[in-house]
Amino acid sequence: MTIFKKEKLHIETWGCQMNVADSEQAASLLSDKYELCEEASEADLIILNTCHIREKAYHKVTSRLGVLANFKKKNPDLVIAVAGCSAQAEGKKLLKNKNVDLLVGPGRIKEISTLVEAAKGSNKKISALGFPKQELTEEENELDKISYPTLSEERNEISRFVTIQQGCDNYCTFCIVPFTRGREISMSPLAVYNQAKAFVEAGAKEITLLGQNVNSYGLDLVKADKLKASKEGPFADLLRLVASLPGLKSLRFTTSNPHDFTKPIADLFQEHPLLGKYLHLPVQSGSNQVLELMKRKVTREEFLERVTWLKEACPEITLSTDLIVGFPGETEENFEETLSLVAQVRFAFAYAFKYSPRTHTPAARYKTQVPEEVKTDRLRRLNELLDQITLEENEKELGKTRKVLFLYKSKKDGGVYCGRSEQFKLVKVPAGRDLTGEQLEVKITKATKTALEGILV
């Protein structure tokens, strides 16, 4: 009797949650022939699932490929694949790298198993880019029932990602996503429900629905007459559908574009406790002049209106956001408007970055580029304000009792379990038993900028 021995697969993922979900899908599709390993030096197949949202992300890929060259010298049969947004955007450059055997764009992840086999049996480089038309038949949706392996500690079996939409139709002037992930394509509600159901049946307690712009979920299906939606819209219908899953304790979603975030979605935070008390709502700038240059399709006043909707529906809601400093044409006055918006909304935290020109985007061609030293100074000032607000808001939690879903055990502190409150704040609690997967009440006793600490009530 011959015992089949699986080869070893190592995956490194950079960038957004969509990439994490894609990596987990790739690992699942390859699982019949490959088993995951933590060390790249042990692998027969290495996949770098890449980001391209900023220039630094691409440089990270090329730097990593240089390191992996040493492994290829020791193991000539090693296959190195570059997947994700850098593969799509920089395919021609990456194909020139002698260590790259396979390129896989975000739109071709479902073909990964066939592509790897082709790369192994060929001396030629394999390139699978672009966005083939997807017909969402029931047979194809069966793929979304697979229970994907987890590739990181925080994204364990308790909290899982479900992709509901690929691509973006907004074309903000700074953003490369429409070029690297294509136009918006929505998964069918049945496919989303089945994938979420499979995760919950496998032990998940929290589901996060993913899309480049979840608010426009399903509009393409409605337009193609493949879906009927209520007056509140297909995304509201989907949230209600997934929230009905027995055993689900928490339902989150990201990312929301403020320009088409509606009041019915805000009201769902009052209607469905599973949605918690947190939302990520990227604003990018507090200046109407800059927002217009970015083509964000929303004004400062409209953004604040959406914040009001959310706080009326859920008074204890916390918000996070994305911010870009040094966008072409941004003046000191414009930047001060961003600071004032941050102070007014008091975001729980924010992802703040210096503007990075991306090929193919209109903003890269703007003549009013901001000097690098000015961008660096503005980012420093913004982060100082954000850090101050985050600490102050966390300190307001002292003495309060919060419901916490515990996700994993701390590797650094053996008896400490880590989870997220309904406000998405990281909470650490010492315990003499395994709390993973439980949702329990915790009294907050300590607050820092990065986390809260507490005791079980």
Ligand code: SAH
Contents of the next structure:
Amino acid sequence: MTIFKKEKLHIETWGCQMNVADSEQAASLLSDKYELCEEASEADLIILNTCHIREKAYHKVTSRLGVLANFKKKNPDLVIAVAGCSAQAEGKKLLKNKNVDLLVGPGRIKEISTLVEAAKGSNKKISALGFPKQELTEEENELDKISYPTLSEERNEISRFVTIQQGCDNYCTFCIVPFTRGREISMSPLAVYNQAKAFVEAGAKEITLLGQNVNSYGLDLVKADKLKASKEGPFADLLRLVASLPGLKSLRFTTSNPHDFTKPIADLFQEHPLLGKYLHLPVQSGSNQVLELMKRKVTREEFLERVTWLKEACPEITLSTDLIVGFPGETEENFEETLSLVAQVRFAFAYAFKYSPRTHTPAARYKTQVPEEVKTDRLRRLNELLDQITLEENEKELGKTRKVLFLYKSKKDGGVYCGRSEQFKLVKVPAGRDLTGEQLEVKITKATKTALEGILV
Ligand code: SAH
Ligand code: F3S
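Coords for the form predicted in complex with the named molecule, given the form predicted alone:
Now the complete complex, all chains and molecules, led by this one.
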């Protein structure tokens, strides 16, 4: 009897949750022949799943490739694949890099098994970029629904991502995503439901629906006459459908673009306890002048109106956001409007970035670029304010009792279980038994900027 030994696969994932979901899917599709390994030096196949959102992200890819080149000396059969948004955007340049064997764009990740086989059997480089025109059939969507391995501490069988939509049609003037991930294509509600159901049957308690622009989910299907939606719209219909899954304890979704975030979606937070009390709603800037230049299609006032809808539906809701400083043309006064918006909304936390010019995007060609040192200074001031608010908001949790879904056991602190409250705050609780997968009431006893601590009640 010959025993078939699996080869070793090492995956490094940068960037957004969609990349994490793609990495999980790639690992799943390759799981017949490969098992995951933590050390790149031991791998037979390395996948770098890359990000291209800011310039730094691409530099990281090239420097990492330099390090990985050493492992090829030891293992000449090692296959190095570059996937993700840098593969799509910098394909030509990356193919010239002698250490790259395979390029896979985000639109082609489902073909990873065939592509790896082709790369192994050839000394030519393989490149699979671009976007297939056709949406996958229900059967193809179901192929890989279950054997998803765990890629990190917090990403495990308890909390799963389900991609509901590829690409983005918004063309915000700073953003490379429409170029690296292509047009908006929605998966069918049945495919989404089946994937979520399979995860729940395999032990998932939380599902996060993913897309660049989830609120416009399904509008393409309605337009093509492939889907009939209620008057609340296809995304609200989808949320109701997935929320009906027996056994599911938490349903989240991201990214929610304020542009097509509607009142019926906000109202679902009142109706559906599964949706929790948290939403990530990227605003980018507090200045109407800058928002207009960014082509965000939503004014400061319209953003605040959405916040009001959400607070009316769910008074205890917490919000997080994305912010860009130093967008071309941003004046000191414009920047201060961002500070004032942050102070007004009091986001639970926010990701703040310096504007980074990206090839192909209109804003990169604007003549009014802001000097680097001004961007650095604004980022520092913004982060100071954000940190202060995050800490103050976390301290308000002290003494409260919160419902926490436990997701994993801390590797660092033995006997400590980590979960998220409905408000999406990280909560750490010591316990003598395994709490993972349970949703329990916790009294908050300690608050820092990054986490809460508590005891079971
Ligand atoms: N689909 C999401 C955003 C995806 S990109 C949305 O609707 O907003 C994630 C975040 O990266 C953005 O929200 C933005 O804050 C930041 N970002 C995108 N392009 C950027 C650039 N060129 N420079 C700096 N930050 C950028
Ligand atoms: Fe980018 Fe705007 Fe789409 S930020 S992902 S173009 S909504």
